[in-house]
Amino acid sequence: MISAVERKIEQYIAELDDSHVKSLYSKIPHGKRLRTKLILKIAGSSLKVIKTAATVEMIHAASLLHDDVIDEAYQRRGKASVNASDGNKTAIMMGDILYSKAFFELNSISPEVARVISNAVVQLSLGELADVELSKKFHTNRDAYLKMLYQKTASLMEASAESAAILVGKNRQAYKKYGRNLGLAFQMIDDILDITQDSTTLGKPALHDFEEGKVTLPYIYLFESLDEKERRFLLSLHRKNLTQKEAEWIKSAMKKHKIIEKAYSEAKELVDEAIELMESLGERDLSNIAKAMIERAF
């Protein structure tokens, strides 16, 4: 039922009438579609289980465009970004209203989901706020950077749960908690795959989310880890465009401190308590989906 969740999305876009906007949609890479695998688990395939999908896709795709400007990013999923091809202005806009149009559709779906789900923006765009503060200066908050994890990116996999499960009557609070773990093992995985992975599996720069001055969790435990002098070199390269010798010296540093073992690890019980609680409810294809989570390349 993913295609009918498609099918409405372009619905949206077409109601707009703007042929600008819907070729600027079509340069939006889809990904995986996560949120909506959830929404259309735990709560079938209603006409507001749809509706319910596609304005929270629509959601994350706004948020990734104002991302990618904000980020400087010029490439979303191997291909060009909206800011790097059409520029920063048109992708701001152009996310704004698909804000607007997803907002505008919550109203005719439940009160209650648009709660959720509005307050869920809310918190993305904390998050944002938050990453853009943590990113000016080398930092080793643990709780400011899971804070921000939440907000930025597990809010909105949160709120698609509960969303889901209040639509159709189950228990919200336990769907709930497996979004929320699922959105932050998500990222987690995320980061590490920023650094362990190339190029090309990424579809943008391998280690650029140091570069961009984004210190995630491998980099806040790699900096426990290090002697004084190590340190003062990793704190160097902060915000820097990497060298291939310098980019070697993290990873081989985050190799001999079993650093990805350990993110991973705090990665896998956020999921393990996921899977604990979904196959509690019967519910195995969450679970399924949580597995595949903690076991994907990118």
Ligand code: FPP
Second form
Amino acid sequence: MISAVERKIEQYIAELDDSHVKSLYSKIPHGKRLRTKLILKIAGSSLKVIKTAATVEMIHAASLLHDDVIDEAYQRRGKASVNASDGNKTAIMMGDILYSKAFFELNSISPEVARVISNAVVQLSLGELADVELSKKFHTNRDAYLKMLYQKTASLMEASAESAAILVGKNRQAYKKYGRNLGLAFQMIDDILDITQDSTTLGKPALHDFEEGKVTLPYIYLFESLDEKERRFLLSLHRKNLTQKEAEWIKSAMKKHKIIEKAYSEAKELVDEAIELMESLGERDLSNIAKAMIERAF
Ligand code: FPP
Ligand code: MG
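Next block, the form predicted together with this ligand, ref. the form predicted alone:
Below: every chain and molecule of the assembly, starting with the one above.
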């Protein structure tokens, strides 16, 4: 049924009646459609559900177009990002078009779903702003980092699951919590993969987070485990293009202090809670989605 969502997005794009936008959209790789999977598994495949998934995916795509401009990232999902291939102005406007068309369509689904999703986009934007601020200098503020993670990534997954529950009259609080935990764990694992995977597997440069200034949980934990001299060295690498040797130093320090295991177990705790919740509701497929996510290679 994911194909019904793809067709709905294509229909929305076609309605814009703009060949440039159509050709730009066709160049953007789709990704895993995780939010669609959650929505369809929770709510089946009525027209309203398909429309909700389509609007969420368009908002997600818009946010990544803007994010790649903000992060000056030139690769997305193994391909040149739109800002790299067509420039920042085009990437920003394409994001605005996807985002506003999604909002226009959202109005015809349900006022409550529109409320939940539009609030998530406010959170998304606040999260991105916080991410930019937190990346300016090295910090060890775990709470601020987790709040930003919730806003930037978990809020839209939370809203997707909650909206799906609203559409079919399921317990919205339970599904909201499931989406939140999954979203948080997803981003935590993303942060881990940035350290453990090579760039070919990632589809973007490896160890890029720290180079960009992002002090993710593993870096906060690493800092806490290092002695004074090592701390100074880690600080000297922040927001800097890393040499092979410096990258190796970070990786081996992470290994020595078992940082990846610590960060991974934190993500796993959130996923386990989500699995337990879904098993108690008899939602085997949703609990399997959570299991698959925590088992992503790393
Ligand atoms: C990726 O984070 C970024 C997000 C999940 C959210 C970005 C949100 C906005 C730009 C604001 C919302 C704007 C609109 C138009 C809806 P990341 O950089 O940590 O992950 P990455 O490695 O995948 O780039
Ligand atoms: Mg980014």
